[in-house]
Partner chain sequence: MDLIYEPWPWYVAGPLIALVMFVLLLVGKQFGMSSNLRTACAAVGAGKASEFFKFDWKAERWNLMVVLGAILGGFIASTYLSENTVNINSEIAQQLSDDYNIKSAGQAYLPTEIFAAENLANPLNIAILLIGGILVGFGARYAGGCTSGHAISGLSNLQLPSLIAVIGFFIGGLVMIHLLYPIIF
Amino acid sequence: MRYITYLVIGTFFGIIMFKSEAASWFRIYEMFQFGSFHMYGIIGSALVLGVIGIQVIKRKNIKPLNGSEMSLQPKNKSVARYLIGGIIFGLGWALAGACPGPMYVLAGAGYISILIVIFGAVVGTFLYGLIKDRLPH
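Coordinates of the preceding sequence alone, form predicted in complex with the partner chain:
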């Protein structure tokens, strides 16, 4: 039953990504060319509501439905891993025109070529696991 919940959440998310065109290569290209407010509006409005909502959760000490703790742990402090990792991610995001969520959405929409991107993302994740101890974190 719990798995059905996650399946429904994922389906909802997939429809939003596709219908908002956040899964489109064209929108990513346009965003990095500062050609439209669209992508900034999506991220920005999600963020404004997100910041407000999380403040409410923290101040009212709202718990998840099963009574556990909210998954809002602070992230480890560092600059190198976030900046270097972030730049590498950004290069790939703009080159493939897709980030991880939209990749799956596009696979479902029937774009065979995106399977190459997903395969690459798995390989990239595996490569990171192999050499992570030798990277600055």
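Got the form predicted in complex with the partner chain; could you also share the form predicted on its own?
There are no partners or other molecules in what follows, just the one chain.
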């Protein structure tokens, strides 16, 4: 039953991403050219809703679907790790024309060429898993 819940939420998320044009290469290109507020508005709205959602979870002690305790630990403060990680993420986003969420939305919408990008993302994640213990976290 839990997997059906995740499937429904993911499908809803994908429809919203596609209909809001957040998965559109043109919109992403337009954002990186500072040509439109469209994507900044979507990202900003997600940020505000995320902050509010985390505060509600913390204050109301909301439990995950499996009923266990929620574990929200503060992250280590460091400029270099977020700067380097953000640059790598942004370069990948600009080169691929999609960040991780929209990649799957585009695959679901029938854009077969995005499967090459998804393959690269999976390989990159696997390689990170292999070397993460040797990286300066």
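Under this definition, the rigid core comprises the largest set of C-alpha atoms superposing within 1.5 Å between the forms. Remember, predicted model here, so these are calculated numbers, not experimental data. Positions refer to the first chain, counted from 1.
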property: Rigid core superposed: residue 45 CA moves 2 Å or more between the two forms; result: yes
